[in-house]
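Only one chain is included here, represented as structure tokens and corresponding to the form predicted alone.
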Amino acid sequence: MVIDEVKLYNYRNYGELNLKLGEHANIFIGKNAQGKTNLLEGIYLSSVGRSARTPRWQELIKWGEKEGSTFVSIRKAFGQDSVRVKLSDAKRVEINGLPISKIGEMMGVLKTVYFSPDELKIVKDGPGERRRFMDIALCQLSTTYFYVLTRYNTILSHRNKLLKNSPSDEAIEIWDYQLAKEGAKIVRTRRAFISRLLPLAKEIHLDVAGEDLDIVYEGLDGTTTAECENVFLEALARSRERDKAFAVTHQGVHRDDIKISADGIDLRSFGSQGQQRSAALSLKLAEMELLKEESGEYPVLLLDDVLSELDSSRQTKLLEHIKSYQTIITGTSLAEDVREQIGKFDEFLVNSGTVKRIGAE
């Protein structure tokens, strides 16, 4: 999977953007502020239909404009695919200039994995950023799990409202059934995710870092989905009252976590900035090799500001790695030795939201 062009229009501080990629490295150089990370925002934004950095879509319209859009062109292995992204009064997807009715559609269409310094939260922030790094990678792996996980979200904010109005059990076990339906699907899901992942990010790991890296799921007990669905029916049920206390649901897969460990250490409490650092890279790779094992081919991997975060060992060891596949890299600057580890790539220049290529190798 290839990004031949991107087009951005009326997008942060961009005018108009039209911009032809290579099919290997591509880097863009510039000073801080200029749009650099702009630019990934939005191929990412075309990717999953959602932004790395705020919820509100409404802050991507450049300032005092009323619309704007994003449009990239995606070459596979078989076909050609592409991607809009209007941004006006309400958010609208094209793909294949055909317009989409669910965002559901476009998953899967242009895969992607980010990678940025803010991505250290997968390892040393809350929960919620361990369960965001699972669902954004299954939701570009599966519709289905996309439309489960937006049922139960669904489900879950109904349930949490009726909790306000102080319900009758009946009520509320109206909801606990449905919420565990879809909840007993999803932990399945990612369970399941988590032991294809392992191996990959186990062997990564130990190249990037030399420690054994351990990935465990923490959620709800069960085997089969019907074992799940009854664990979480009675663990709603044991927190029914507090959950009424509260007004809000505090048992569910919306609660459920990742231990993440080295050599034994739980890097979520105990692990250094390096070793955090290190995990976190790891697992990106590793899910660019669980993607490609799915779909036949790679993901294109965004770099944003990265390589000036790692040491010289796990720079290297990064750039071995995108050597089988289109990547697209920001930075402020790019090291000759650097230069030379990366081998075949195309370079930009970004200044004040324009684009100028400056080079290819």
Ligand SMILES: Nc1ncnc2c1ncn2[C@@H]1O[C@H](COP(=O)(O)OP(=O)(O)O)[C@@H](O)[C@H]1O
Second form
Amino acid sequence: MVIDEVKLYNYRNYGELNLKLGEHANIFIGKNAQGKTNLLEGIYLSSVGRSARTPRWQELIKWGEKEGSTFVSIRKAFGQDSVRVKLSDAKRVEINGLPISKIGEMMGVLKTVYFSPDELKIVKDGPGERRRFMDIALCQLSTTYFYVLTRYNTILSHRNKLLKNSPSDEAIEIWDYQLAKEGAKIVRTRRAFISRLLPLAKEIHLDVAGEDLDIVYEGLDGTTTAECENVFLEALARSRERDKAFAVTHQGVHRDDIKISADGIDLRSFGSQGQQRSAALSLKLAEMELLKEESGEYPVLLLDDVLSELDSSRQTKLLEHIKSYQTIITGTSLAEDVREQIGKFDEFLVNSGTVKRIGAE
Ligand SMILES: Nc1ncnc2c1ncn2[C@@H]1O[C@H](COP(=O)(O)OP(=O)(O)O)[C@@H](O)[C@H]1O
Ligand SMILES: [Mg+2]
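Given the form predicted alone above, I would also like to look at the protein as it appears in the form predicted together with the ligand.
Full complex below, order starting with the chain above.
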């Protein structure tokens, strides 16, 4: 899929922006604090309904204004779609001009993969970042997954709240049962995701880094949904006293992780920074391929300030890949070697909330 138009209205430091994009690389160059990340954030918001930077959508409205919005028009193999996110007293989303009642309905309409210097740390950072990596991809692939995950998080917060009030075992068990039911679905879906991702990531990583990459889901065992539920219930029962003592739920998919290793070395704790960055790049590129395999079309790749963070060999690998899909790239400058390798591109200059097209190749 290809974004052909982006409009921002009172969004962050943008007053009114109307932008037409090219179908290959779109490069946005500008000094710091001009609005490059804000533009990508607005596109990402149109994709998954939230910012990658803040959970508070109120912060996205231009200072001093009461309402703002983003609009993205998307060309797909079978027709055109649009997503509008309106921010005022509430966050409202329209798909093709029609308001949706549940945020889940927007999942997958605009599929994106977001890659910023923060994502370069997914291998090194805590398990939360790696769960987010899986969850965001899965939510875009399956509305059902989004709803299951939302339910799980609601149940989890109810259970944690209950734990603070010296509850009876019976009262906790009611939540355990529900948590295990949703948790089992999540584990199974994530394990399937990792097993689909693995061969793609292996192939890309061999090319990027010349190493044998391995990814293993770390969570409660079980093959069938029923098995997973039972294992989950038993684990919750075992940790109940500890849960009560700390008023938190120690077991569950909100604690799971993925182990990422190269040539047998666990990169989370023993990888060099270079190895960790290569693996992060391989994971993101594999995510692009997986979303394409699952939905028939490439998503749009959003690259915020990462080119300058990669050394030239990794940069070259990345640039080879992006020729296959639409990419929106930001940076403070465009190096000559990048310009030569990038293929077809449109170039724009970002200057305090305005965007000027400066050329096309
Ligand atoms: N809600 C807002 N209203 C107006 N300006 C904002 C808002 N939020 C952030 N900004 C401004 O946006 C700028 C940062 O833009 P950003 O896209 O992060 O810059 P960069 O080009 O470095 O990626 C800062 O100058 C900040 O003050
Ligand atoms: Mg930025």
